[in-house]
Each structure stands twice: as structure tokens, then as C-alpha cells.
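Let's start with one chain on its own, the form predicted on its own, as C-alpha cells.
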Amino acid sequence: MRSIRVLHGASSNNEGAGERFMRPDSCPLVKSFAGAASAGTGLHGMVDAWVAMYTCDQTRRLFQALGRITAVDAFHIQLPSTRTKEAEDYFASQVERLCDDLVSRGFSDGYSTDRALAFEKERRRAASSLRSIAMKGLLKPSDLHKAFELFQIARPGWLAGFLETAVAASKPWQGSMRIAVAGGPMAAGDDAVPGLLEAAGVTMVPLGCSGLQATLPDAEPVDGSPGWLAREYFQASRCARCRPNDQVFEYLERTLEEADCRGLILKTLKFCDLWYTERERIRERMPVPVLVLDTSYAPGGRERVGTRIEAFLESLA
């Protein structure tokens, strides 16, 4: 398996292609996917079968039409946004479900708790290397942003020592200031925020769907069955769709003071209300000033962003 995420692909053509399949007012996110998919270019044409866990109803609808536009099977599971034991014996199920359908569609000889569990501890284990680097501020943020998305896609065993091996052989970053951002998942080519902030000198602490939040969990696992698993991650997730969500503003406030941040940036995508719904909530309750960005993959919405990130530096300062 390897994993192709709705953020891979995302580009302001992709997203022009996929209105054929999706609403023109849907998540960017949303379209960019459906174009890639339909082209068949790059990871999304090295596909036997989707595995289309959907967290919304844009994700719902586009992975809907997957089967149509890529003429390839999609295993559909939903993640709850209820923090209920219901919900999560659910989401449980569903993975169980999914373990056995690939199994009778043969995709696989038969599901392995012993790989399962050696992938999973190679995997907290590079995620503890990547929240150790982020949050000592190590690396300057693109290339902070780039580690993240290689958490996502590549092999976990081999990812911790790289990301070691790496960090010890460069400068470490010196940053003026240290600023969280959080918020909506950011793509690979969605490097704006990382690139303006590292243009101004600043060390960026990635707190949202594309970086520490996407981490956890991150005790050691003793488990390698399906449901398990499928629990774990279901009780450690932070979204802002989570319902309640309170764990969510518990963990930024938390994040911002454990690494001495001095602003937080929440980064929206137009057309996904998920975290701009709750901007004000997030204003009232972080103990630092807060910039709130509604961004699109739109030309010369970079500009803007500069010129608003820059304000916000200033006012800091």
C-alpha cells in the first residue's frame, strides 16, 4: 500500500479539471484529486484499488465518483466526527470489514498482525523524530514542510534515520521567531506559508492536518490487529470536526506554550469550512494574537498572503 492522499496533485490546474466531476464551489482539495485522478499521472496512475475514507461530505462525494473517473475499485470507510463509543465501534468495524474485503477481492494473501505491528512502531517512531525536529525548530520550514510530506508516503522504517541523519548534517535553522501554523491540510506544492515565513526569517511549528496533528498517536503500540489499530487512531485524532472538539484547542494551547510560540496562523482553504467555522473560537482562546488566512490555489494568491503574513510579523515585532 502506499498512501495517496487528497493532497496529493494539488495544483490550480488539477483543480480547473476536476470541476468536470465536482461542484465548482467545492474544497480545492476536492477538485485538485478528482482532476489528478482522472489524468492518471503520477501516483494516482499506479493504482489497484482505493481504500476512500471520507471525513466529509465533500470527500464523500468525490470519492463517490472515484470508481467512475478512474475506473478502478474504492473501499469506502467513514470516519465519524462524534467522539462516541458507538462511533468509534463503528469506525472499527468498518476497518475490519475492509481488511477482509481486500483479502476476498485478492488483493492480498491475508492480513498479518506481526507486519501491521512492526509498520506501526517504525511509524510512531519516525514521528517522534519529526515532532522532536519541528519543535526544537531544527530545520528552515520548507524543508520542515517537505519532511511531513514524506511521513505521508514513504516506507516508516527507513524514514526516522533519514530525517536523523539529515538534521545532524545541516546548519541548524536560526530563526527570529517562532510561529505556529495550524489549520487545513497543506499539499506538497502548497508551500506559501512555509516559504514567506522562511523568507522572513521565522521558524515555523506546523500544528495542523499536515503536520504534528497528523502524527499521533504516539504511545508505543501493542496491538496489531485491525480494529486496534483502528481505535487508536480513532480516539487520538484532532480535527476540527470532531464533535466536541474540545480536545482540539486543548492541544493547540498546549503546543503554542510548550514551544514558545509567539503568533499562530490558521490557514483555511476556500470552499472547506472545517476550521474557518471555528476562526473566532480560536481567536478567544489562544493565548497568542492569531492571523486567520482563507487561501485557494487561485493566481497571485501568494501575493496576498505575503503581504498579510508580512503585517502580522510586523505587529509581533
The other form holds:
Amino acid sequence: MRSIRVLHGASSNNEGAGERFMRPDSCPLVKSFAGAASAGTGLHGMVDAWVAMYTCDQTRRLFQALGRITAVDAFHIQLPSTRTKEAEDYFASQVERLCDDLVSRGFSDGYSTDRALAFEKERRRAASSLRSIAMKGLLKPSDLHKAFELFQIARPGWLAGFLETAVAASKPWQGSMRIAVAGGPMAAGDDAVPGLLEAAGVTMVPLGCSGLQATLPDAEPVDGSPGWLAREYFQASRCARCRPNDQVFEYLERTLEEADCRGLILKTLKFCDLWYTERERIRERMPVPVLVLDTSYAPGGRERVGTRIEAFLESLA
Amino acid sequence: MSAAKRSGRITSSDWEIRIRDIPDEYRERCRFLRKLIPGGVEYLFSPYEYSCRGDTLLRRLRFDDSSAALRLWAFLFSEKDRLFLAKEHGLKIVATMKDLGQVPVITYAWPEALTFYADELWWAPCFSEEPHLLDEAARLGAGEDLCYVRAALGAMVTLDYFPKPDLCIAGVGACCDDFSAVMQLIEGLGIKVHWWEMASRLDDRSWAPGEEFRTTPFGGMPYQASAARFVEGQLRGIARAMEEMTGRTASESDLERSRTMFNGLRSRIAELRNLVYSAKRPPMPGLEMLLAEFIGIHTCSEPDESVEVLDDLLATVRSRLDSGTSPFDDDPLRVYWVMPPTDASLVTQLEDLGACVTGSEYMITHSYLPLAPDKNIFAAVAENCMDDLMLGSAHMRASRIAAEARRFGAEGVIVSSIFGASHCPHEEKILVEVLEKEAGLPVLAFDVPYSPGRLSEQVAGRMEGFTEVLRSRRAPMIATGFAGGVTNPSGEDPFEYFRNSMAVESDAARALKRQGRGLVGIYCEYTPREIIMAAGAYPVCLCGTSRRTIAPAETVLPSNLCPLIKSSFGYILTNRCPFFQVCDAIVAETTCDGKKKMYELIADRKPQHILELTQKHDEDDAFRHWMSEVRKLASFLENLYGVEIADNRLRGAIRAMNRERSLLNTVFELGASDPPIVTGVETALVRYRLAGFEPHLEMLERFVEKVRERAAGGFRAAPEGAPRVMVTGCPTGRDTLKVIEIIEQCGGIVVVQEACSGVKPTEALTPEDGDPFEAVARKHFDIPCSCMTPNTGRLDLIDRLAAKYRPDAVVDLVWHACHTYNIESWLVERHIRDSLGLSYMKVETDYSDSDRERLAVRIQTMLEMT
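Next block: the form predicted together with its partner chain, after the form predicted on its own:
Below, the chain from earlier opens the complete complex, with every other chain and molecule after it.
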């Protein structure tokens, strides 16, 4: 059984198709998912079963209505927002139950701790490699964005080698400055910001859950049991949805310094209350200037975003 | 107005006077914080007095006129005082957010703390009718993209609604993102926050097959045992937070006392809902019920007094049920309301429109269910959490709402969403779909706008339209036989029938669609109904005849436009036209410029066929072009319905329409009688929208019979010598008979209407021999409307009608901004005065009633001089 994170299909077409199931004033990523899943296009059409993990309220409601959108089986778990031991235990118990469910429903012949541990080690090796590439700014922004896309879906053992080859074969990218991008996930297809940063000749350091955050946890794994892994990933979460979410600010501050970034673009998805409402606090606490971009996948917004990024970069120069 | 007993819905000014009559001993009972402050604090003041403290919306609401209701309002609006006084007297203040009924059960085990719902502040901007809390929240990053709960953030800054809380208990997890975001910003202000998590409920066991599922004992809701265990742990965490704050551990008896008290509140609310919503005439208005329901979750910061307030309300309700008293008329429209409206004046508006709230789902249904007595309090509250409909899927929620709406006999459902709330965009479609399909109920869904100082025109218009739809659905269905064999309730009065024909037709249109029949909307007599009927569909006229849809239309259309066009467009814009909703297509004829351009604005709503009317009546080329347009219409309908409009089908349709026109002509010819045996209003009301509908034709025959019977019995429609009046010009409709009514109120009698709403389209039948397409085209091309040029046919028609109906005077009705009829009136006047020697008056007006008096003076004068 192969598991992938489907962060694909971000397009205004899919958004529009998703609006059959929800009003337009919903998260574009959620709408795109609904549109792509109902049409069965791309990766969405290749999935045999979904693990529907409730993170924010909009994903929860999307997944609760998934049966109206697609006939593909779905297993539901909740990622708690609170950061307590009880919440961690609850998450771990759900993940353990999920593994049993996948076996009982015939999607797997059994959970193997050794197999899981081996996979996790490979994954973290690939993550480490990707992290190093990102922190050193070795790839141009659009290629880095694609590399993170691959991280979500490719076999990790293959990916580490591929990344080394890709970097070696590419012309080294020398951005004039480093700009961090944080906020909501940047799905495949949501490439306006990487493209614009590349056109401006800067290095992108993606900090969100579709970027460097996805490379956490980064310590060498020692246990392949579902509970242990669940706890590792629970503790590594640095999302604005966490309550309280101080760790997000600490993570951003620390990584901005490590990566030597001159500025931060807070790229939020329209109607994402969780990130967008944090913009003032992020502006106050970050040690670098912050540009807030509230975006959807509509192609018409690209010009406006481009102008704002240009002005932002000029102010940093 | 029926003889049924009425209590009343009164204004805040009314209460200002009536409150003086409330006995002192009753006032003495209305006190809060008795345990803290000797003698307690009086709170029974009038809504007006509370409005002077800033909640000015109270001046626009209507209140139940019982003292129990006054007490309820005063208790709610005095919460602010309670909280500040409690703080001054050393109580801890706990703000709880998002949990909707669980946390206070735990926290009230500590009597040294007073718990209130910071979420309630979401009503504050609407009640205060000014946005200072929202502005404060925006400054901190919580802007318009969040729901009104952001006012709680603003209130945490201004601290004018409550003192700074000692603890804020914030529920996250299965909750709205906007709430979560606001609560995080509140923590950012430095307020101590205890976070706890609500587990999501999985409504489908296949989503977690390995999970152990149980069922809640009172709500019957399946839930995961692990979720309840997790929440139980979270609630124990809240207790630990309370211990830390107060320095005291609550004993088992403290906790039990709290559970008992809340169960008492919950049972009272459940009983109140059941009594009120099950009644045919609810004994309590919707706003009071809304307040009462929410007392159950937050106790308004004083549980003991909450019990007294609810007991008072229950006693009033029981007494009214016994005596048959209600603030509503007989048989109000019954509306189920989903989601609490932030703008309370919407409930007042609904009731002013003749409806009542007959059921509610304000997202707190679990808070009327008992807490199980056989478990520890934490387990019992956790289990009750699982009954919270917001934790699970929208589909489950919608099904529960549908079941309750049916149980309470609702006729329609209102879903008042909030822009910015993360659940509304996802739920609304599902709610509407399930309610319409499972409960078969019409649904009005809208976002409640922030509209301080006045009701939103758009929402008001939509609510009006909605109540009209509900009213129209009440008429008994005419059973079967749309194309042949009809059953009418025997003995039904044809006058009543045609007065209520809108309701009959609206049901018929839906029934047609359910049977898979076609329905095509038309806006003009030039559209050949025969072609539509030959395609197997029913033509329905969509011309707007209500002034209520004009205001919404003027948000898009210019105000200097014909009211018929504005009214028609307004119906579509506000989604109020029951026929448009079910039409398969619209025929958009190019008669006047206004209509032609209006059609462009609705082109994307339904398939539309533009039927070009050539307007040079006397030219052969023009007629040939018109014929080709009629054939194109036929092709459009053939493609739409997958049929062939062969000659024989068209001949059948011609015969059917001729029969209908002949019947209508027979009705109109009753007006020729002298002395008059039928009024102009009675004849005008006979015009209906749905052609080819057998029950109408039967009733036309019955109408004629009844009028003749009536006349044979000596009935006269007007006194002897009453001036006979022909009305020419623009068409009238059900709600736009103003001029005809005034003429007859002033002593005249309208004997014939030359307009499209009268004999103009029916006088000539379609020839039944020759080429049927040509016959249909010619019949319609010959209609003498002012859009044609030259329009000598109209003067010829006036001559024929003058000979037949022998009017003494002619009133030429021109709707504002109708240029063709307006200009043509000069020719008509000249003809009528010079050739016919009749009195003539031109009336230029619109759909409003504001000029009734002026018109009456003019018409009276004309009739006297005739």
C-alpha cells in the first residue's frame, strides 16, 4: 500500500467545479479538492482510499461531505488543535485505529513496524536532503516548489537520489536575496508566488506545511509503531490552527534567522481565517518585514500579486 | 381579523407606558444576585430604558406584551450589570467561548465564580447599531472576513460589556475556524485562556470501522466512545483550571447541584419549545423564544434567576394555551428558523409579514437534552456534547432539522447564515438540498448583513417574497387532468377561485414539473402560446404585477423604467417568482426597449429564446420576417423538448387556445350588459397566468353562469346611471388594479379593458384553416400594441369596443416611462374626443399607492362631468 499526500489540483477550474458542493466563500484548496475529487482527475482519480484528517473546520466539513463528492472509501481521523498530552494520546489512538481499519478493510495485509521504520528513515533522509537544498537556496523557486511536491508523493528512497542528481545537473541558483514564504499550504498548481519570486531573481525559502515544515520531524526515528510515529508528527506540527500557537511564531522566527531571510511573505488562502487573522501578530513579532498576500487560484490575481511582490522586494533592496 | 383571542406584539414605546401598570410585588421578584447583594438588584426596566444604554435596536423590535416576556428581556439586557457588580463584590469572572452549553455545567459548581458567554457579543453590533466593537476587532486583525463573533474580541479590548475575565475557557477542535481565530487573538491580549478540545463526531461508522460506537441516550446520536472519553478528560481539565483559579476543589455535591440545576433549566426549555412550537397559534413570539432558548446554555450569568424567568414564561404560555390566546392571527404561516439571526429585527419582520416561528435550530439543540443522571458529571456532559449537531456532518444536521420541521408542521424554513463563519459556506447547500427533498419544504437561505439602523432592503424583500410563496402553497391542489379530465372542488366559488388563482397555479406549475411536463415563461401577448402548447409545454405569463419587487429591482435597473418591467425583474432578482423557478425556458420578445434590455440581465438564469417582433404592421416583408421568427421559436422548442411541432399538433393547440379565448371573451362580454351585472374589478381578476389549464376553463364557465344567475336574481354591479368606462392603454394585473378600483369606488363602472390584460389579445381568434403557422403568426402580428407602427389597429379596436360596450368615458392608463403608450395617447385622445365624442382622461402612474387620493379626485371629477 502506498500513501501519498494529495496536495494537487490547485486551479481555478477545480475551484469552480468544487463550488457545486459548497459556496464560493470557502477555502480555494478545499474547493479544488472537491472539484478534482468529483471529476476524478489527476492524483485524485488514482486514489483507492482517503485518509481524511480533520485539521481546520473547512477540511473537516469537506471530508464529512466526501461521500457526496466521491465514492472512494475514506477513513476519518481528527488532528487535535490543542497541544496537550491528552490530545496527543487521542491522536495516537486514532492513528492506531486507522492502521487496524486499513487492514480490516483489505487495503493492507498487515502493519509492519519494521517496514514503517525503514520507510520513515528513508523519508527523513530525503527530507534532510530537501531541507538542506532549500536552506542553501540551491534550486530556483519553481523547481524547489516542484521538489516539495515530489516529496509528498514520490517514494522517499528514490527521491533522495533524484534530488542529488537534480541539484548536480542544475545550473546553481543564485538569488539576490532570500525570501521566506509561510502561511497556508501551496499545492501543486499554486505556483504564482514561486514563479514571481523566480522572475525577480530571489531565493525562496518555503516555511509552510508544503515546504520546510513537511520535513519535520527531522530526528532519526527509532520506532516504527503507529503510536510512536503519530506522537512524533503531532509534536512537530507548526500550524496556525494549533491552540495555543506560540510554537508557530517560534518556528518562523528561528527559521528566518537560520535561513538568513530578508523578508517574509505570508501567503494565505482566501477565507482561511486561521492564518489570515494572525497577520498583525506575525507582522509585530517577525524580525523582518512581512508582506501579506491573500490569494485564491484565480488567474486574474497574478498581476496584482506580482506588483505587490515587486514593490515588497524593492523595499527590501 | 378572526375572533381568536389576541395577546399583542408591542413596541418599546408601548412598554414605556405599560410598565407603569406592573404591580410592585412583581417587580420585587425581578432581582438578581440575591445571594451576593442583600435584597438583590432590581432589573425590571423597559426595553426603551435599556436601549438608552446603547442597544438602540430595541426601539425597532416588537415584544410580547406579557410581563414574563418583559422580565426575560430585562434579565438578558441586565447581564452587563450583573457581571460588573459580581466582579466588584469579589466573584471571579469566567468567560466561556464556543462550547454552547457544556462548560457552565462544570464551572457553576464553583459559586464563587460567575460564568458568561463571550460569544453572545456577536449580537452586540446589531443591537447597538454601531460598529465600535467590530472596529476594535479589525484593528487587531479580525476583519469582515470573520463572523460577528469577532465582536467578542472587540469587547475584550473595550471592556464595556463585561469586566476583564479572570479566565477564558476556549473550546476548539470541532468548531468554527473564525471562533478559533478570535479566541487565539483574545489570548494574544494577555487574557488567561484555558484551551480545551471538542472531538468531532463521525456520523458514518464506515469512516472508522474499528471504532466502538455508542448512542446518546436522549438525542439518539451515534458517537465514538473514544471521542466521548477524550472530551470527558478535557472537561476534567476545565475543572482543574477552575480549581487553580479559585484555590478550591469542587465537591461531588457541588457538581451534582450544578447538574441538577442545569437539568432543571433544560427541561424547562424543552417543555417551552414543545408547547409553543406545537401550537397552531404559537402563544409566544419568535424573539422571546430565541432568548429563552439561549438562557438554557448560558443562564445569563445567574442560574437561579434564570429558572424563575423561565418559570414565569412557562406559566404565561400555559395560560395562553388554555385560553386560546396568541400574539398571532388565526393560522399564521409556520416557519422553521435555522441558525440564530444576528439581526433580531428579522424575526420581527417575519412576524409582521404574517408568519410565526414554529421551530428552531439555533445550533444548541443538545442543550435542551438532559444530562444523564447515572454517570459522573464529566461523562454525562461529554456524552451530551456528542448530541451537538455542529460536531458532525451537515447532512446529519439537516436530517434532524427536517424531522423536527415536519414534526412542528413547518411550511417553510429560513436559514440565516453569517458571512465569514467557516461552517456556513459548507452547510448551506446541504441544508437546502435535504430540507427541500426530505421535508419537501421551501427554503430561504441568506447571509445576515450588517445593516445598522435599518432592515436590509434585499433581505426584507426576499423574506416578503418567501412568505408570499408560502401563502401561495396553501391553496388546495387541483387534482389531475391538466390536459383533459379535471376535478374541481365542487361548489367552489369562481370569484374566490380567480382571486386565489396564483396559489392554484403555483401548485399546478410544480405538479406539472413533477410529472415531467414542460413549462415556458412568456412576457407578452405577442408570444404565440399555440406554439408552446404544440410542443407539449404550458405557457405561463411572468409579468410582474406587484410593487414589492420594484425596490429590489431598482438596485440594478434604473428607477425611471416601466414598473411592469421592474416588477418582473424584481421577482427574478429576489427569487420570488414560483413560476420562473420551475420554467424550462423563457421567450424574450423584442417589443419595447426596456423589456428587451431587461431580458439580457436574466439571460444566464434560464435558457432564453429571443423572439424578434417586427413592428411595421402594414408591411408584407415585416410579416414574413415575423413568420420566420415564429418558426424559429418552434425550432427552439422542438430542440428543447425533443418533439416535432407538426401541423396537426399546432392545429390542436390553435383549437385549444381558441376555446380559451372564446371563454374569456364570453366573460368580458358580460361587461356589455346594461344595466351592468359584473364589475370591472371582478372581470380583471379573472385573468390568470397559466394557459391550457383545464380547471381555469371550467371556472370561466362557472364564472359566467354565476354572474348570469346573480343578474337573474336582480343583482346590479353598479347603481343606475353609473358612468360606463372603458379602460385602455397599459395592462393591469392582480395587484395593479388601482385605476379600475378607483373608477368603481368613485361610482363608475368599468365595462371593458381594451389593454392586453383585457380583450386586446382575445378578441380575434386564430384562424383554424389554412397554414397553421401562418395563422398563428398573423393572429399575433395583428395585436394592436403601441409598440407597432403605425398602430391604427388600436383605434379600430377602440371603435369596435365602443360600439359594443357603450362606454361614456375612456380612461387611458399609461405606466410611468412607457413611452409608446404615452406618446400614442395623444392620438387616442384625439380619436376618442373627435370621432367618438366621449370623455377622456389620461392617467400616468406607477404601481405605488401613493397617488391614489390624487387620482380619485381627478377621476371623480371626470365622472361627474360625464
